[in-house]
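Quick heads-up: it's one chain on its own, the form predicted on its own, in structure tokens.
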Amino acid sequence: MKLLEDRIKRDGKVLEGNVLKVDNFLNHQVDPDLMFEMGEEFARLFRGEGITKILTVESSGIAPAILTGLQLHVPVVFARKHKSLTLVNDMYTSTVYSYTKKVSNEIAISKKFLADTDKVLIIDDFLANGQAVAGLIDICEQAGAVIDGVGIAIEKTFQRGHELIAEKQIRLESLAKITAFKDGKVVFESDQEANNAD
């Protein structure tokens, strides 16, 4: 998605350890217009698949998930990372390790919001090592829900996340695919494809 790639080139910052900071438009301050365009693109990619629920993890996946849910007219359910006094029993849970924060979180979704009759689309902001998506896949498997696909805003193709999803034979659609960070700049798969075509 060129719009997202252009925004990453303009406003993203490459930090040490292969970290891309996009907190001024995606995962701290959110650009609603960009989220709307991303939601439209995810909806275009997965429309007609019979999706009944969109799943994500709080908090960075919520904005693109909601805008996708708006386009597909289906509910959005987000896995909570922190225990709530109102969420005590009847939960599907999974443990997710965050490489950027160096911490493990238990994520949870209430059993009343996910059933074996659901066809699920998982949406998240980043795919790197794939732990958040793996946690959501685990929860879907516990519920017996069918995972129709995974939609990712920004994928780092040089990390393991893609392989984890491929091993499960789940369709993956990423709006911006990063193949490398070079000299403090982002290299997209689309850049390499354009260079190969020249």
Given for the second form:
Protein chains: 2
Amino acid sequence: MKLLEDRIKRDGKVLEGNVLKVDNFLNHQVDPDLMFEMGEEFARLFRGEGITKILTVESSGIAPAILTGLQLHVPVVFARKHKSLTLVNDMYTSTVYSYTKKVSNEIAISKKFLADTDKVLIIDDFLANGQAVAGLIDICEQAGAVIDGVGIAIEKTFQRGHELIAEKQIRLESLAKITAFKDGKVVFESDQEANNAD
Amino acid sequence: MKLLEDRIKRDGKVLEGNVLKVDNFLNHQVDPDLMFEMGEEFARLFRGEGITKILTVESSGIAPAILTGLQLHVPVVFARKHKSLTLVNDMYTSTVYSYTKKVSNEIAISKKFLADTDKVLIIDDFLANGQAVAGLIDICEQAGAVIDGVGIAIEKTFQRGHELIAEKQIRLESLAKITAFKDGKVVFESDQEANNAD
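Please show me the structure of the same protein in the form predicted together with another copy of the chain, now that we have looked at it in the form predicted on its own.
Everything in the complex follows now, all chains and molecules, and the chain you saw is the first one.
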């Protein structure tokens, strides 16, 4: 999605260790108009699949998930993160390790909001090691829900997450695919395709 | 806002201790179409005020804030909650006590995203004791930003939050105003107005 790639080029910052910071339009300050365009794109990709529910994880996944739900007219459920959980009889839970923060969290979704009759679209802001998405997939499997696909705003294609979803034979659609970092700049898959076409 | 009041009547659950649970359309499972209507209503109320930024707190405030930002075409900044914070030179922070969870959290907004030139609309899902909103007001005061108003989805008018915002002489607009609980049901201000008109 060119609009998102251009925005990453313009406003994203590549920090030491090849960490991409997009907190001025995606995960702290959020641009609602960009989210709307992203929601339209996800909806275009997954419309007609009979999606009944969108799943995401708080907090940065919520904006793109809601704008996608707005287009598809389906409810969005966001998993809550907890340091630890007790009394979880009425919740589906999964453990998610964050490589960035080096902590494990439990994510949880109330059993009321996910059923074996659901066809789920998972939406998240980032795909790197894929731990958050793996947690949501685990929760869908516990509920017996069908996962129709995963929609990601920004994917780092060279990290473990991509493979993890491919192994499960789940459809993955990412709006911006980062294949490498070069001289403190982001290289997109689309840049390489453009170069190859030269 | 009749649409929201009707939804609370239909899907809200009043638990022991007069706790209203709206986790099936507002703060765990979210109805994007309802959020859109709420965003339109907030935008109608605050359009023309020269709002430059919407502030909210993760996670339940994000959906209504984004849909309001979409109408007003201004960025949304969501404060992040932390158990404790160190190294906060680049952040505005405030301590927020949750009466529901009986814990204190630090909320934080990066200094990059709030300036003394900003005119702010604060949006949140609930107003009861008003601690989250008070934290956001505190952060705006630290930044020297002007607070144009506070927009709340569901307000319990009889708790401390309402008064707290009135004392600051800040405009408060709530889409559904709960004035009491009676026999395990919600009583709205609009119900009483209707009764008085009989």
